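Only one chain comes next, encoded as structure tokens, the form predicted on its own.
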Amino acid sequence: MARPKEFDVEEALDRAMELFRRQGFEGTSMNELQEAMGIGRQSLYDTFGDKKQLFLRSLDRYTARGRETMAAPLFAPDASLPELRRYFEEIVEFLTPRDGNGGCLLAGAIVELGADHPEVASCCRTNQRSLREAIRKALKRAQVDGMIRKEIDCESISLVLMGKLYGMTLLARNGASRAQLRKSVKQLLDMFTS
């Protein structure tokens, strides 16, 4: 019979989750993880397998997160322009917390690891896609609906601001102010507009 974890799983993920997202992959040890996470070697191998496993599973709760909280109006199916925007204030928020701890574990992922571990780049190329998706919709409700321009090619301007959601991560990472990123928003935002 096995024995009962003596640990809580989703706490233990949760942790770390929040040390890939402020340390990387490569810039996190296995001792490091251990004790974020309040257990044992035995016990994180025996629960997570090893660290790429456990980064793995931290990217699929970390989007799951994302999207149950940040981006939920965005995936509502009557999102619109104000929903977008509510979630780029979102994002700027969260990437420019007051502890200065700031970041997006997979932009962090793409930059660090994408192009050479396969189930990572996949994993990051789906959220990808499905938050784009999102965007495009948000942007062609808010043009049947009179907020955005009729000539705007929605599809274009989703893979515009999913460069703009990536290049926020690196500026915010590199000292960007909240008040910086949120103009900047707003600005490109405002192009698209009626």
The other form holds:
Protein chains: 2
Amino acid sequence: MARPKEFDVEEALDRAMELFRRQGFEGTSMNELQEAMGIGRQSLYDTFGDKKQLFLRSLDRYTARGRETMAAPLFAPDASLPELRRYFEEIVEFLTPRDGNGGCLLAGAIVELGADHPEVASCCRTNQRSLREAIRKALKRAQVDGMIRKEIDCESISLVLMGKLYGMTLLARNGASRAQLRKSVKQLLDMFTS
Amino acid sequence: MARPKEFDVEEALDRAMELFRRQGFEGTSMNELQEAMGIGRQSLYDTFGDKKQLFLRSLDRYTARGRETMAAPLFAPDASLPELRRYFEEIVEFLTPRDGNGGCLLAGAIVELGADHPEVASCCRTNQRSLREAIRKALKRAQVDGMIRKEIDCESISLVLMGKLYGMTLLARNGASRAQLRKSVKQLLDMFTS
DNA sequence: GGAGTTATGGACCGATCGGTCAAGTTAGGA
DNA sequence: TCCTAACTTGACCGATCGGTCCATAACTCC
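Shown: the form predicted on its own; wanted: the form predicted in complex with another copy of the chain:
Once more the chain from above appears, this time first in line as the rest of the complex follows.
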């Protein structure tokens, strides 16, 4: 081994992730990334490969981060309806920040690259699958405990809720307020709770 | 007046719209547009202005087209629950074409340009407002006729349904099948019908 | 204290970007 | 008929794109 890196790889990746989240893939240039990450051109390419690889790593980090923070309680083995409600509440808050720079890297990735970048598409689908599964389990658990009506099909409702999450990212980007989103979440969730 | 155009403006716009829908704003170059539209460079700029103006006109056309075709029955003065169901069914079909080139120009516009292009954002919001209003009226009418439970708040459910539409564009882009989307629509709509 | 390895900074690459210029062509109106 | 306004064509513009090369610096190991 020789000369150590002068920058923090994880931190640089966070900066890239944030820029991609706000501006999208095509909308962000390597020059902007380099500047935002605070590293030199060559260090960028040596460490992260080309732009697509950097985006993919940012996306991976983004989804992992989401699972570890906001979604963590939902992924807990005993997660139920309260955890689900709390998760949706956190998503609403995340999508409507004070500075107005809402926007979801995952949604951007699906729209912008989902059709022609297999690895990105794969990452997005994997994330959707695991999240949906966590939602389904939480719903089922809540149903067993009598918090959700018996006739509800948790499997298909989990897809409805995934769509709800995606839908909110666009509603938020299109001007919906935190209060509006919060209310729409409550309306939907109350609909199948008993 | 002098020499007439050799190409059909509306048709050229359709081509541009289709390309933007599939590839997004940043993902589509003027060279590609020129080729797809089948016109010369200068004709393009003379007729449509710069890229942003061309995109805006494409977006306008896209939303207008949607209102005139799929959404037309929903906008009818006597639209009710059947029209609403039918509209969602048509959207599902639109989002899951045989060739796999699903994708919604409106969703792309919101994600890619909603944050930093006021005119595009304005167009997206106007479209959302009018569509949501049509949904709300149809819901209300269905409620008066006893097809929807009395305790339902049509105003806020209309936002839930707008979110559902947006959500489906991402679900479709992320691999959801026509059958899955259809089922999720049924699940949601059945939830507040009596 | 070399020797070998990795990181850094900046110049540089061809390609492509959105957009324009100018010369030539085709029509309508006087 | 001929003038002129509008359309077409293709070369061309500077800027920026993603990506690479190379000389130099900084570190570890022998």
